[in-house]
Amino acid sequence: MQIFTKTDNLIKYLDDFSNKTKGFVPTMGALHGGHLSLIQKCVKENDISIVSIFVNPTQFLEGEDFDKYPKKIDADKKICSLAGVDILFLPSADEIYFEDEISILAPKIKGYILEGHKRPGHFNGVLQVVLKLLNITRADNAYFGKKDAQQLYLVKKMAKELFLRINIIECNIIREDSGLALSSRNSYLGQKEKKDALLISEALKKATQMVAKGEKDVSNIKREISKILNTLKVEYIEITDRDFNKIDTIEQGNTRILIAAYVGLTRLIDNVEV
């Protein structure tokens, strides 16, 4: 595996390999099994895999986790190593901004609504990243994990949009045995707070079932999610189509049920598609 940290040498690097189908998966390090399956996908079908660990400033606003982000870079680079992986990338900001930078904007709507009504201007720095580093590594293939949908979905839209040569892979999410999505901030939880956090997959399993057994109004759902997590502080409940798009009736099929809430002071997030 070769490591990087300069990004004129890396593109420099990946010249010599313009004939080979080239996958990359962007993380934010603290890997876990849900990066793994991203991984292990991209090593399996493409020539060359690319891995970037960058925490990435732009995307967290003030008094979020910037400073405090889980780093396991030792673990990690182990875990990409015996997962077959040909290129670690490991840049630092410096390498990946400028100043007076021209910027990559989030749209009006979709942008702001849901993870970015409370965090205003974050998906500016997750589109802008992303670009940055799809033109870094030239990929064919890049690959997104589905716990992030309106991330996944904003930056399939930039890629269609901008005319990006590369096919982005939607990617399952990845669950520990009890249900609870796996997240690098699940680190943040002790024993009781992990116990708690269980309640937000147990809700999306009940809208799931009840979508199952018929029930299409969306409020009847949202009223049954709420009473499963009335210990926890709830960000947003929603109920959206595959677009984003608010719906009162479910579509089965082009549907996304769609939680945030807090467990203790960690954010969690997770969703369901039906």
Second form
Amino acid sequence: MQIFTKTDNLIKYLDDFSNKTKGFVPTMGALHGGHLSLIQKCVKENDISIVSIFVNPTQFLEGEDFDKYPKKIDADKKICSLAGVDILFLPSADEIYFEDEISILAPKIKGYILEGHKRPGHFNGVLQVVLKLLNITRADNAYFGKKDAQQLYLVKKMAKELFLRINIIECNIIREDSGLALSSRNSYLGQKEKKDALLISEALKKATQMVAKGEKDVSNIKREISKILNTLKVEYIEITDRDFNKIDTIEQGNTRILIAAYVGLTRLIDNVEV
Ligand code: AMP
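What would you give as the form predicted in complex with adenosine monophosphate, now that the form predicted on its own is on the page?
Below, the chain from earlier opens the complete complex, with every other chain and molecule after it.
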């Protein structure tokens, strides 16, 4: 596995592989089984696989956990190397960002609902860095998790609307046996908090069961989820169609149920497609 910290060096190195298919997995590190599933798919489906680890400052808001975001670089290198990754890119912020630079803006509606409502400007930073990383790697295929469903939707939208030559590959959410969606931020959780965090996936499971039994009324499902989450500080419980439009009635096969909630000081998100 080749490790690069300098953008120019990586770009030069990749010039030699222009006839190979390249797959790319952007991450913020502290890799877990969710990341690994994207990486394994990437390694399998491409001649050359590239993983980046970059805790992107521009997607964190003032007061969020940028400074204490978990870092496990030695373990991450091992995971990537064992998974058969060819190139690991570990840039510093000054390898990615310039002074007074051109920026890209998230869409005014879909970039400012749900996560974008609670974290205004977050998706500007996400799209800015993803576009840069896609251009640096010139990947054919880039892998994103459904765990961050709105991010995935917006990256796909950007790829389409900016006519990027990239396939955005959607990857399923990986969960612990308990149901808890894997997340780097789970490492913030104490034992009791981890138990509390299970309520989120339990609520999504219950909602899925209600839909399977024929419940179509969004407000009934939201009410049930609220009841299950009543001990947490809920940021949102939302039910939308697959394009993130608000709905009142469930259309099976075209619906998302999304939750963001604090467990103690840790903000967790999860969602299901029904
Ligand atoms: P992050 O390091 O949190 O920025 O995540 C990097 C990528 O891994 C994103 O595309 C995430 O959606 C994806 N990811 C994170 N957690 C999971 C999970 N539990 N299952 C599947 N994909 C995930």
